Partner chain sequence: MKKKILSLALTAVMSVSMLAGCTGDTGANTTGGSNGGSTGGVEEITFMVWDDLEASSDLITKGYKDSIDRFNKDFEGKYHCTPITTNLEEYYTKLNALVAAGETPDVFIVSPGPNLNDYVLPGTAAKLDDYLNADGWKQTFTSDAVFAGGTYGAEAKDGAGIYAIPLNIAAACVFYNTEMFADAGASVPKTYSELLTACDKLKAKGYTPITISAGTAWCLSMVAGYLCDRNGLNLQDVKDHKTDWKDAKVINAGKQIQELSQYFQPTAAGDDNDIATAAFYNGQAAILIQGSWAIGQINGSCSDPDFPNKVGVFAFPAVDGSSADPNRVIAKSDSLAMSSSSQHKDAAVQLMKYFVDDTAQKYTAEKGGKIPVTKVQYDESVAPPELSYVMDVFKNASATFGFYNESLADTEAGSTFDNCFVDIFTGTDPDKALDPIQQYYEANVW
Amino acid sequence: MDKLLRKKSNIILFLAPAFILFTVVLFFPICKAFYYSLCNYKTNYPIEFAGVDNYVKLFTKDETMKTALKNSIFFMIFSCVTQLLFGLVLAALLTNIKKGRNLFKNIYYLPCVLSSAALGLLWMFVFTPTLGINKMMESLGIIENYADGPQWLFNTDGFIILPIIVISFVALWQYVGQSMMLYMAQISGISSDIYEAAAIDGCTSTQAFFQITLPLIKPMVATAMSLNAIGSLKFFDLVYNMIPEGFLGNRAHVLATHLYDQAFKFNKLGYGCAIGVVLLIMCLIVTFLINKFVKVESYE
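So, to be clear: I want the structure of only this chain, in the form predicted together with the partner chain. Can you give it?
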């Protein structure tokens, strides 16, 4: 038995396909991305090694990169905070009702499985002044003319511009179901004995939520938060489909759209790789921080 399971030919047979795919399609390209990020590389032209030029440009000369970083970090913080709050509230409410729990749960989860590209177009239309919300407000008499309402997707005032805020709410709408489900899964895993014991001690359900439920689901908070944080750093589909080409004078860029534009619209492949590397490093740091921060807290 043991001998059979130790046979090398078996191990190689079973592992090789995954290992090769993974190495060729993921590992080598990452190494290459690091290399290209140090080069001037355009399709049709030869590669030139340029040292850290791309990174220097990225952090000192590229205004759009600053905007993209700002917007991406805003998305990340917004989604971590709101998904935590709304996810928890929804999970708590849903575990407390009996009738229709499944129905509500399934409705809220629905957008998670739908294509962001399609939903992005959908919300783009909802926020288009001539078609969507503004037109409805006009017919309800809230505003006189659809053009007077907020320019949901085109207003470029402020530090964080309105379209970015609108998109972050759409993202909340789309993905809060995921957080809710994660928390619900964890809550339903808590033994009812604990709650019964607490109730005997005169604990109200609100108190029970804060003193029993919350501490016990902390590990899940770390998981859900990492998912949200990395997901929002990678954000592309919604922004790309809701913001017109040109990204409102580059003010609505996020990291992924900036990468796409630089690499594929302006044909600066090396520069695009540098943005990709920055994105990768940010993802690693954020995951590390969240895990460390939230886990340490749970040991207190």
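Take the two forms, superpose them, and find the largest set of C-alpha atoms that agree within 1.5 Å; that set is the rigid core. All values derive from a computational prediction rather than experimental measurement. Positions refer to the first chain, counted from 1. What changes on going to the form predicted alone:
After superposing the rigid core, the Cα of residue 26 is displaced by 2 Å or more between the two forms.
Residue 281 shows a C-alpha shift below 2 Å between the two forms [criterion: core-superposed Cα displacement of 2 Å].
Given the form predicted together with the partner chain above, I would also like to look at the protein as it appears in the form predicted alone.
What comes next is one chain alone, with no partners or other molecules.
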């Protein structure tokens, strides 16, 4: 095998399929989207080069873009913080139990593999006042009438509106299992000899978690945070399915839903590509910052 890999032609041959796939599926579409973002591009109309007009309009005249940007940044911060904390706690608890570990792992991970569109419709019914939580509180005597309870998906007061906060918790419920599995995989790779030596030295389980487990799983923390940040920035399914179309105006938009509306509902494909480019740049910047500030030490 070593002799085979010494030849550059063999290395190129092995790398060629992945390089071609990357170019065709990822690099070429990104370049084409960037070009279209500089054009007035609509279906069945000639493409006209417009320079940076789409970007100027996006950041100076588009009020929906400001709302979508605010909501997407809130999603990103909320997802990174909560999934980091809850994922670590669940991973630490499940790693230390022997009976029922696989059962609880499957329970927490199951929402990750279910359709976000189906879950969005399910939770929409749960938070609809006439059907879900409010109706249950009325039957239990907590409130006199379901209409007196919180308007979970219809309240538009506040800097971050209640429907966005509700959807953030639903997203936490759905995807915390993914973070948990990543952390568990990293924790299970830590040698038990380290914990045994620490116990002999009088280290408690809490001290072992902060002094041994956390430093050794930092590479996975950076990876999980990057995945959570990118996933939350391009968040679409739950928002689109849980909030009735047009009911809240533009206050519940995130970047992905704003892109969808502009490109496919209003036929402004060039403008939609501009939003997509901004979204891509944000993902790259956030990933760079996470990898820069989450310091990963090497341990022998």
